[in-house]
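There is one chain below, alone, in structure tokens, taken in the form predicted alone.
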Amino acid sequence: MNGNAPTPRVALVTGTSSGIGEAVVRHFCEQGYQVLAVDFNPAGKDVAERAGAAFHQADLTDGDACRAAVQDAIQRFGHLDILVNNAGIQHVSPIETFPEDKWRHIIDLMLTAPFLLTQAAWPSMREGGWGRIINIASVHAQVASPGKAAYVSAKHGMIGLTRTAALEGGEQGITANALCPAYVKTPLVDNQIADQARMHGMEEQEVIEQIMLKNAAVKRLIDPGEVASLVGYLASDAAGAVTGASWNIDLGWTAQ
């Protein structure tokens, strides 16, 4: 491998009890990486252990908890090379009735936490002369949808954080990229289907067909493993020239 960081690579992944995060953890473990899986849900411990990863339970809306998670990875494995900011939640409600506490929770978890985790991981990556920051954004980092004010705002902000980190990290061997998937078949999306059905007075299958896949050229939900494979590329030495980019994996949504 290039750079000064020792092998095997060490990765910290957030939001790992299911969905994209779980798939990324499995992919990294299969590549022989040392992985710390971070999730609020204690059930994430079994998921991590089955994949061969260590587990750290944390509420990432707490800044000290973000820093403690990074420190745990460094204490366990000696350094940190890869950070995947994936943890997220969703609340669907019109702006007029959107609860303030839900807004703050989503922004804290999905924008402030990635910033704090990046900040905490930066010294280890800089010292190793090699780092990969991969932010799981969303197609909603590129476009908006009704009822998702906080989610859309957080994901748009994540693109700005990604670009800034790319500019600051380039000379230090640190790259930063964002992935922007459309709807992925995860428990988070399953919950959104039910929320959207209630909000629009529709059947759940109608939500999938008429809302989630309305703008997609490829009419299906994305498998988490497809996203994990792209994360794996961006975490590799082969992607050393790729930074500050927003990778659409959106079924053709933004091709319009």
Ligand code: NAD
Second form
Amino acid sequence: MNGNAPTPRVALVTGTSSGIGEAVVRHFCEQGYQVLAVDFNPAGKDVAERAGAAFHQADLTDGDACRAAVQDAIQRFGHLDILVNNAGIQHVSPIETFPEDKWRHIIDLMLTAPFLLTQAAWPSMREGGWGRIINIASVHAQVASPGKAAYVSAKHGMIGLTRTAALEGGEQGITANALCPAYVKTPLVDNQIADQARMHGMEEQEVIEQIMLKNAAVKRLIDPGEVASLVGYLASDAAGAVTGASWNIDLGWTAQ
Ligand code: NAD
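The structure above corresponds to the form predicted alone; please provide the structure of the form predicted together with ligand NAD.
Below is the whole assembly, all chains and molecules, this chain first.
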């Protein structure tokens, strides 16, 4: 890097082998950022390399693996500026029969891992006087749906983590924001469409229209690139005054 060229931003994104994470990695690479894509699925390596990102394989339900992923980013690129907590899964079952192991897995991956990654990334952001923590929450961080106790609880918790990080980071140049999308067209939702179609004996299109878009003012699924664009804004210098916020990108779901 010569003395006049600005140092590219360094970003770590989790859950990048498909869907929203993949779109965020592509968006950041197009901005010229240095990106470490982190996923437990080895298929994420090809996805990352095609976009121009480095890849780190990790199961983020393991605390040491979270810390090692952050250390890898810092060793490769010298520092870390942007953390996008995106990795997530879903399990649908009523509370009465919700399996304890599924509950723990979802909380570990979608609430504890974002906390541990934030904690590990914090010193580098503080030392640089600039940081962006972007948490991919969900419309289910604002409202609940039956059968999704662990997911809804993890996502509501993520809003609390986001707000606390915003307050603690304010004096240090670190912002923290959450995004709350409704249904985005990704493998996570494709699986739910297929499951619900089987469960209710409906066509997949009927599941989309009558179940998924029931509460939506805009009657279509969201494209992952639309979420990535908002992440891109929140990661930019222009968003320095925006912190502690929850950004609905929910087709008007929570407007009623
Ligand atoms: P996706 O299934 O396409 O991507 C999830 C990624 O997380 C995958 O790459 C998967 O390999 C990775 N992952 C799963 N378990 C992991 C683990 N233990 N360690 C590391 N990586 C792991 O799903 P998506 O729809 O792109 O979801 C991304 C995020 O967006 C999730 O947090 C999800 O809750 C949230 N979200 C999705 C929607 C939607 O409608 N698709 C809506 C709101 C919020």
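Numbering follows the first chain given and starts at 1. C-alpha atoms forming the largest set that superposes within 1.5 Å between two forms make up the rigid core. The structure displayed is predicted, hence computed values, not measured ones.
- Relative to the superposed core, Ala194 shifts its CA atom by 2 Å or more between the two forms.
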